[in-house]
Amino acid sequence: MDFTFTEDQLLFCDNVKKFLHNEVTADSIRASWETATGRSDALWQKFVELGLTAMLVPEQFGGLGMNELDFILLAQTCGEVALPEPLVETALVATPLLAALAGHDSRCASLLEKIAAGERKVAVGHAVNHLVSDAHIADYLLLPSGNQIHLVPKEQVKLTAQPGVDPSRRLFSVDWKVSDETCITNGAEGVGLLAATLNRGALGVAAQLLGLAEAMVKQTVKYTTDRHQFGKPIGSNQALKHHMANCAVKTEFAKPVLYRAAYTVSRRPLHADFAVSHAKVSAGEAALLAAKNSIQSHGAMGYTWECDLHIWMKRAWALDKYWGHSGFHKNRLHQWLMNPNAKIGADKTFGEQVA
């Protein structure tokens, strides 16, 4: 079995980290954080005419009909350069709910095509998250209650923005009232969707916190040897080199468990958890100790306000509380580990008999 990503999936997310790279810098990202949205509407715009918004979109609704391999590569890069905007969130949450549901909810199928189109944003929420990202630019929130999944008007709610220790996101708490006409499912369809949203969230999380973790090292990597002194790069000094080695081998021991935990998601769904909480916890564990050796050999400039280390160092923080923390996926782990039924072992990696 070939375990490698295809040319075509490589090639697509080069040219996509290309653009990134380009259009979200450090300076885009503090002159976000001084407008009324923290976002922006020709960035977005720019993605729906890349495809990115399409790309989990099915083909009958306008979409590209990829999965979530297809879209981890993209998720990760986002997370190396910080992006504010809620594309991971969108692409790899809100359109494979709507899709599930699109077969039979004209609802659904017609926002489907209008998110691919860049015509509608959605924000997702889940019991799992006590706040919604990106509430205020979405015109409509998928919302739960017990376990029906409601599609609910921006006019219909009220948003109340809270503060977080990343000034790129922008959380809400909702008011909302729970009414049959915008139920759009549940009982068992609904509990079965909810479960497949989290592992989603999680996954896309996991995957920006090792993006993170990846810039937060090279960030670090090319300020100790910016800074002199005594005649010397600061990161030839031996200890300086053991912490980002110890950031370096936690980061790529992760990458595998995140990829694994994207092809079980896209092929295996229902059997999903044990995956997805692995790769949430090893992401951000990487994460976390790449902000805490980087703050450490940045010296007293790392806890200055105007060092771009700042950025990336929240954000890792921020984003390991959300879509479950890390004692919640460590539980579903061990639950995992306990089952006596559990297929463990390298012939069950990625076979189609996971359990």
Given for the second form:
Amino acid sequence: MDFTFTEDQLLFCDNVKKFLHNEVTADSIRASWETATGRSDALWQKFVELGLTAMLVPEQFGGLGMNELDFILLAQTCGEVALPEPLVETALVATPLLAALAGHDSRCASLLEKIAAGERKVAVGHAVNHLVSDAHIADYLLLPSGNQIHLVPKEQVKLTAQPGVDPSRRLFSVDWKVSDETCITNGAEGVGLLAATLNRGALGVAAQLLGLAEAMVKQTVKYTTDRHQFGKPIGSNQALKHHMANCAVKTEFAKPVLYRAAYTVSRRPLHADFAVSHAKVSAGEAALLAAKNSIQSHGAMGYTWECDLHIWMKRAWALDKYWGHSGFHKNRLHQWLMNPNAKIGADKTFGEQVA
Amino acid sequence: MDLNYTPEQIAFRREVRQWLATNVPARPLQSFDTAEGFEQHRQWEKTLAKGNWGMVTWPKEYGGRGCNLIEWLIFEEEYYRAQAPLRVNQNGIFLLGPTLMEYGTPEQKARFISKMASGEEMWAQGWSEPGAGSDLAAIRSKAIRDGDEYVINGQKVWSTRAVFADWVFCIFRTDPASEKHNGLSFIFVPLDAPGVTVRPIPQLNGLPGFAEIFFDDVRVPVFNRLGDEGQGWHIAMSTAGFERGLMLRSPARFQETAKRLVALYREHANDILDLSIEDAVVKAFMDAEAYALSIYQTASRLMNGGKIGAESSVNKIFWSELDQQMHETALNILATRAELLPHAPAAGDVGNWLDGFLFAQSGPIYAGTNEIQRNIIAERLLGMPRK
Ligand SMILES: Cc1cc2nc3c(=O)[nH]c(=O)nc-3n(C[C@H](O)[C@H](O)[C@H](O)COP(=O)(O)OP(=O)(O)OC[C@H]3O[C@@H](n4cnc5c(N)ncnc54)[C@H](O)[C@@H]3O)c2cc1C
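Having looked at the form predicted on its own, could you now put up the form predicted in complex with its partner chain?
And the full complex, kicking off with our chain again.
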């Protein structure tokens, strides 16, 4: 039993973290709002050079063959910088789905290689989301239809933009026709892959929510240190200290839950529902609290468009409801827990391990 | 105690209901944080004024109806029930109005109240400064007496709707040597006066709901000062009492939001998976009722000669947190669609819950932050030690 990340994992994340913090700033995000796509292909190519799009692509398809645990800290960092680009959905959701089929489907195999190499982009739809994010920059869309998953080229879909509260997000409804040619999986396999995709999506969002929460707290700690009222930093007031401390408690107790979820998705994917839902609900609560207490601690400044805080708050409000809103995941927890055979108890934190 | 409306009050309710039924615009107006929407709302204020419904509690000679607070509550209940437009001049009629009634000279009342009531002049509040938010007494903008005029220099910030308003009521330091609560005066400034610059500040929804106001040797007559020189803080606190405690946010607003929330929940009850959401809906309803009851109690007490005190801080915390909770719940019901703007093609029945949610985030900040209100409750209401 060792519940820590390896030095390699930490080092890799550290390097990428520095890179992301350099490349993705409040200013660069605001600039992206003014562009047609809201996305930077130049930045994407840098991700590709660093191997980020290829992390979970098996080596035989030109990838790095890493796993969810290797990626999870990076996903958190994507939240920390409020990254608009769909790196988490590409690396943690789309490529593992394609990889699961690449062995017997050459379209998936070839696409996988091109994603790893930065030559193609994909977007992922799922019944829990209704809308598809980043569909406008995708060459291919992975779309569900009942038990099937389809790989649909962009030429065969019609997109309608669906503007939302977060100016960084690009959401679309997708009109498309189901055809045999585009179907890449169905039946029991389709059901299994759709379920796995949901868990990966929720895991990625949970990680980003925690990153967002920590970033908001960090900004607020700085703001309340710099801003003075009554002749002292507003952060010296116990009321504000407690606001931030409450956020820290929530976040700290969502992290290990997230890491167990990442581990479970990577090692025991068929038993990951409960761990993922727990992570998604906890991370959502942490992020919503961080948003609420951060704007409150900023005073009127936090209620402006000029203050960067809203970039993070709005992402948190949106992602809390993405890849399964809290009701959906709480319901999964209820179902799992109320089953009389639920494997719970002090000895089963990491599942039943005594034969 | 008698919890029945009198026949006169019931008749009054009928009259209000009837008038609103024939006059409330069929389609919702645009946001009053846009130039167009502001003008639409100004027209609506004029319509209200024509029917003498602008501010029912004011004396008849100022365009009111001389109503008491219970009648005011009845009017507000009907107003929100009819989904009438939000009051674009709320800072004028709900905050400045009552203050003018108490401290204004007959000439000032004649000059300012009538035009406020008629919908001709829209008011903004100019108290906060970059260095004076929670610590409002740190105001540095100065109004220095020069004969029959004041010469004003300085800067105000977060002034709601000042981008489109006509007047701003401010607190300035009239005694440059003074500190803190002393030496402040309550002064009105026309926003088109020479030397006034208004810079719009976009809010969370991108609309310029705030303004920053710069004063550069702005001259206003001494007539524009409310109350005595140096009495500004005292007057401001009485305005703030109304703002937090009573007028600004009448219970009807939250009761109608709770009603819409219940309707939203019923509409979606079949696809709601989170068992706690129904609880939150019930809680929203209970809290909105409790708030209404509390205000009826306060209104009755005031009518029997009582005064509003630190309990206005209690009210402010309660309504602002209730509003947040109701909107959070609505977004949880709307779930995956909650993030969509109302004009998104897939928005369906999201209505204005999202915008309401954004605005609800500011409730615990404006009219004195909830942290400050909690300090006031602890120290002044409960007598806990200050240091
Ligand atoms: C929507 C909106 C509309 C507004 N409209 C107007 C208007 O029309 N006119 C106008 O003049 N102003 C207006 N304001 C400004 C409002 O009055 C101020 O935002 C408020 O007084 C707080 O000041 P601040 O924003 O400078 O925050 P700060 O005073 O900087 O406070 C920031 C944080 O520190 C906390 N804090 C500060 N001091 C203490 C303390 N001693 N103990 C504990 N916590 C403390 C606060 O509670 C808050 O959480 C508006 C604000 C909003 C959000």
